[in-house]
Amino acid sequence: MSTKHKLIKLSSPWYGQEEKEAALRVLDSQVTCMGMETKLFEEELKQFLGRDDTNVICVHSGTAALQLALQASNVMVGDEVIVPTLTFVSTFQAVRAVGAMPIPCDVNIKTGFIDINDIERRITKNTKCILPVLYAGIDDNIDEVYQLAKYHNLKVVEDAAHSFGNKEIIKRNGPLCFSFDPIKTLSCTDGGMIVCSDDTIAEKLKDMRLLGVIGDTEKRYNNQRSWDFDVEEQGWRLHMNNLCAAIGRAQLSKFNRIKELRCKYANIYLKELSNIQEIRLFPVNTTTSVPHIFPIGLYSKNSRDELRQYLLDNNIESGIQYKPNHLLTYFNRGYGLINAEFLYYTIISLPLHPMLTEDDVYYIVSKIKEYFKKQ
């Protein structure tokens, strides 16, 4: 392995003192369970999503923000959710976690997005809800999505795990489901956010979040607990503590310079491999958009292996993000979905984090270049 250069991560976190003036300050409290510290940081994040009309729930995981999103849209046992394959499998986990099945779903080639035409051939008299999952915070044709749920009278729930920093997405009345745990764009530690404009099922949220204590929320912003009190249907242990609120705060504080780092690389990337007629480039948009990842597609398993091992050799780290949910055994429905199955063999995820210098990204740049001009 080459050792001109420091080994340089797929991604990373970006904690500073900031942060660990937020934990020392939760810990030094002795009230490290859910309270004023989440209510402050719900309070801000809606601040900063910038809409007055819509609730902010803080939870546990991104997964679990999935899983009482759905549930709270009445997504139960017997009901079947539409979802794109290429997607991390915990999108599928939150589906089966409410007993409803999640049914694989192809993509757009070009955009890994969910394929309009192939949701139309999955739907059947038991699908109840879609779940579009926004693939490197692209959402092409989301537009379709919701009027084709509305024509067929399901729910959509929208993954966006991908997406915190893209104010285009919170125009729309969710839920919208997020994750803050350690490589997403904020995080948490762990941690994620359902937003959604309906009062009714925000309230629902609060009380699930907190095994179904009704009202329980309130108590907890103030440091309290609830002692007399009634439960009316299934809830989970899968609310934010404060520990994890007060390092959402110190990142949210900071958000502004962590968009800077992110969209500035992303943009070196866009610009330096454009040329590069090996590759694919997803339509990343940084004017809207804060990216998550940074993914590039070839042409073939060999060559996307060989430029792995090629970037590994000189102390570049790589993903593949993501094995499509229908060829793993639980998930499996026996059917293959072609695109989504060609870009899992095609794509690479490059390092894209606020953890890098611009000299590591253009490093990065020159080994993919010197890689195909010794082919």
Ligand SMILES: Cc1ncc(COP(=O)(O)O)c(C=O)c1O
Contents of the next structure:
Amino acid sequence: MSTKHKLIKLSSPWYGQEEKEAALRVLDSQVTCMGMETKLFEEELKQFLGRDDTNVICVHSGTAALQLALQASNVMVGDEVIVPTLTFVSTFQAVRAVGAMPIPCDVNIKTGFIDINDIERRITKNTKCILPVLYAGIDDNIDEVYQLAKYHNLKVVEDAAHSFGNKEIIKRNGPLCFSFDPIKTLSCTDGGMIVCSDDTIAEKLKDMRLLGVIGDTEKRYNNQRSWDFDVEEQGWRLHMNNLCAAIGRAQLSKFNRIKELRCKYANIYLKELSNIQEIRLFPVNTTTSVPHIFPIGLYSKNSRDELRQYLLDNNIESGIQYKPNHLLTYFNRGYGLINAEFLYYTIISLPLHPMLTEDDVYYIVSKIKEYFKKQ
Ligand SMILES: Cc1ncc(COP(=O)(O)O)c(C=O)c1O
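The form predicted together with this ligand is what I need now, so please give it after the form predicted alone.
Following is the full complex, with the preceding chain placed first.
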């Protein structure tokens, strides 16, 4: 009798002794609000990114990073923001959070990255900003986005939630918005970060994350709070607290191991699945980036659903990233976006996280091959 393989999860954080010790250190200190740990995490992140001339602002989530970056870029009620429809709903909700209207845009069918021609079609007199999403860490054509934005005098805010660990993108001035949620390449349990070179925007972001209280960040870093203060604009309670920051610091200290494992597993998929003609691979780059998700494309919805079921029958979870936002009632603008819809019906995300073993990845590959052999 054959024994079933243990359940292989689609995604998972990788918390261990380092994170437990970090959390206990903060709990023992009785200072769990935003403070010294947040300051140190920001400094260590800046060092890790290797850019002295930029700013790192840690916040409550990737969604918060997007919302605040848009607000600091003066995106507001009445403005339109062009967003690729193939993204997590956070990107769209962040635009609504500042009162602007997300305008769904199609994506390139081979890369999942925003389609440059479709951006041009969506530009109106109300367009204020383009919000490209680095889907699966892919940023092909990003230069064209910036050129187009410059030509039309638009802002760019990047959703880099899938891209922590990619040092190439940090060469850009931002705002770049990252997520440190439980399943991202680096996790703080929940958290996010904005990287931006513009000091004026950075100062705004620091106040906005702490309810708009001017200069509160410096006080919090030193475990103080403001009693006599002023507020000049809308702010939110979206800072990162010491507990999350300490866990993030522990994760950063082992990031090389995280990177090694994620890249190794993605490389196995890339090599082993490249000869299966029923599968389309995305141009995931394991030299410059640390993959967060590993989507593959098939050619029909039926085979996609069947393969997903076959994997599940063999105790392998998979995902669909993502349901295009223009198909959601709240964001539907009354037009179709055919590439994103085709991707939605034909993609599968395969398990990718550091809790996997190499054997797990080869087992997943073997089940995919077995499925196609049976067809
Ligand atoms: C593309 C994208 N943007 C934004 C977010 C939001 O990040 P968070 O969950 O930290 O709010 C996510 C999270 O999954 C994401 O995948």
